[in-house]
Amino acid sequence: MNKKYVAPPYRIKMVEPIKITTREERENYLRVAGYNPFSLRSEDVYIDLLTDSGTGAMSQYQWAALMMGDEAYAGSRSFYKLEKVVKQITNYQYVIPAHQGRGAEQVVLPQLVNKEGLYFISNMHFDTTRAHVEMAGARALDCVIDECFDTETYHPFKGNFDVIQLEKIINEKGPENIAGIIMTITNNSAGGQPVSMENMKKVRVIADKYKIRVLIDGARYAENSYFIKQREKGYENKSIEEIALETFALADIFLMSSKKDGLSNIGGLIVIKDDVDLYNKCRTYIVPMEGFPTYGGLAGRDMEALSVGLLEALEEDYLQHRLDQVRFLGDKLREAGVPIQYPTGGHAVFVDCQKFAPHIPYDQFPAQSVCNAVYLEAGVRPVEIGSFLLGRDPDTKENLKSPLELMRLTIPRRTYTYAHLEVVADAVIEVYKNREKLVGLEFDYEPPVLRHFTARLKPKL
């Protein structure tokens, strides 16, 4: 194994306290929180993993673009800045902008929802966009390879297509009642793996032979590209923007949320190849949904920054850092026996939590659980990928089971030193040392949509 991580390709100009808490302190702010992180205040976290989402830090030349943002309510300079950067990147006709990933997928998803009895089949639907879909009065399917279970044994790409069970689920539910097929790239519930130009192309080659529209979740495009370069045969000499131009051929529409590969603390993406039917529906739609369709709930600054973010995200020496600190922390845990997902992906180590704390049954949350021991052991905040997450049948209403249960350990983009990473990687093998006094939790509040942001939970006694 590559034991060598490199050094950041920057040099710190400003920097953020942080606040070092007790103990003490920490168990009644997450008594308070209701056994939520994502309730904690930002202020009494020492680490903050609970996302990559527009929590990076901007470079110089972002922070200068600010200053050029034109904030025309319409037909602001700085979306046709963005969108000269978009179709560069993309070779996509059609670019709106939305605040950020949720924001476009309330846009397009219900478009794409024309009549009852539809699904969407992706590799693994995040959290916001099940939620979407079935918003929009779909349901969501997942079809990734069984390697992706197996958290224990390499495999290159494991947030691939099931390309045969794919096949197979169009034409029992047939391809009529399809309305898309969303490659989400990198699989973020699979642990942030990456998917293969290969299975990609044979995805598309599948739904061009049923008439199937692919979208491309691509909040970490450029991770995945990069993962490509590096893995797969015939890929080692091309530029990653030829990588990503070469992944959005296979697609109609593309999705993203570019607070993640767009290095931005706001911002997303609606770009569609060449329907234009398809586009003047979302630009109509967008306007009471997310704003004027040349500003779409940014403000012109936002677009700036983004502009610079799409492109810095592309390059070579920040994509080797960016997944070299995400090795590192999983090196260190796995060497202390931690079962994570490996090969590590590319935005952060999914911790597998059925193996940490296996006493702890799925509709107690063991991932949640070891969440909060390790907020407890060091103010590190860590986030559920689980049962909690996934939420209840949205007709039976019954919890469903995760396949995984993970706690993910994500990492913010040029933020953090390999020093915060090795307390991180200490709290997380303290807490796995006496992980038999973990226990589970329940209910005190549960929200009907997306329970896992806003729920409060309690130990279950």
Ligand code: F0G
Second form
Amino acid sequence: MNKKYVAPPYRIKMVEPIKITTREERENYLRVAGYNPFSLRSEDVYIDLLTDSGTGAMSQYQWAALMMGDEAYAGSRSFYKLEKVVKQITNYQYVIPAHQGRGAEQVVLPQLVNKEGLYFISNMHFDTTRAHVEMAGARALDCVIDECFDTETYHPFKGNFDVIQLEKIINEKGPENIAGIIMTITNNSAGGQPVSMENMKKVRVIADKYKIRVLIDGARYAENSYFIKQREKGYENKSIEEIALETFALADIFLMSSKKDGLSNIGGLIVIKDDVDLYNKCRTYIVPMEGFPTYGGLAGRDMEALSVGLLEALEEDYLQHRLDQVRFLGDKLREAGVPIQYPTGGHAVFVDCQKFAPHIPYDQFPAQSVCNAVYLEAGVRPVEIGSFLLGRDPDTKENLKSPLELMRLTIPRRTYTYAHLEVVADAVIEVYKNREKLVGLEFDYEPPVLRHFTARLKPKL
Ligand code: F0G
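Could you please show the structure of the form predicted together with the named molecule, as a counterpart to the form predicted alone just displayed?
Next comes the full complex, this chain leading.
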């Protein structure tokens, strides 16, 4: 098969116009936005690659399902439909919806922290997961394999746990002080990198040995399952559903931001294998936090759309095209010499900006500078995942240095064409050719927490 790319398994029935702007206009928009793409109006963005979260296109079946929403406060028919689908996919017993991933986190994580000095260990915590671990009074430790930080070298499962390190941490901190092991699949923060089944099985063995519960942070579990099918021996002939079931069998709790592999614009899930005590605690706690346990902050119609989207996200021709789009963009950039996290992951191409702009020091945010230049070039909005996002040390107040300075080009699901991705590639390549002209940034206004969302910056001239 000598194919340039995998063509989409859908055709377009409705279009959303997007505006092409001039460079002069973009210079003005970016200045007004304080050199922070988060503050741009989406209207002024041509191709929006800020996130793949809630930004995908729904199918005709999902739009039709919206009409079936039962908006009852309690016992909604739409909830029971969702519950049935989620049980089928996971083989877990208890399902509670939440308004999005962090809604699920804020309900479940505090239930698992019953004393001081507890730790969660993950291959890599996503930001909001880390925040909720800390807000619950525990600490979040990451233990991903070293290959994850070597962006150039191929490894099929860069999201894997370093299992030796995992066991070492458990012994160091004491198994009784580990509140849970969180398998983040795919590993968003390091490039949407997958975790292998073999690795997850090893994690389960260690968890059993020390009697520690295992959670899946599975916003992109379907993409992870597809990577396993493609790259792991013994899974070539299994269906995505089978691989997903095998994955869920290795954990006790599944937390999901269903704005990703739920193919929905909003939604989250708390799914519990069989721990009825935990289920009852979550059911009680969710009422003041998210809403009654049969809606958890979602409208009945949202639950309908999600019930359909969850199944569509497991379809193989969908996943094949989805992951191929990401690969296509990654290949274009690599061919032009742009340094990226290789191989590309499931939802985004991560450009290594330490290598892209080595002349900009970490505390002048090289990846943010590249993001801004890409916006100026073609109206494409990427997002920084590096030292700008990481923030400051809570004690010393120094800027923390991120191990990776990344620009994430996040691909929304079923939304852009290969032609759009060519525009993105051309823009990034053009900026790369002129990379020595890039300058660092300094703060005009720095908020005390989660600064990357609302900070204002200016070029350091
Ligand atoms: N876990 C992972 C792995 C995520 O990527 C996200 C969100 C969440 C949890 C939280 O879910 O947004 O629905 O509350 N990731 C988005 C992103 C925001 O852009 O990567 P949420």
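Between two forms, the rigid core is the largest collection of C-alphas that superpose within 1.5 Å. None of these values were measured; they are calculated from a predicted model. Positions refer to the first chain, counted from 1.
Once you line up the core between the two forms, the Cα of residue 10 stays within less than 2 Å of where it was.
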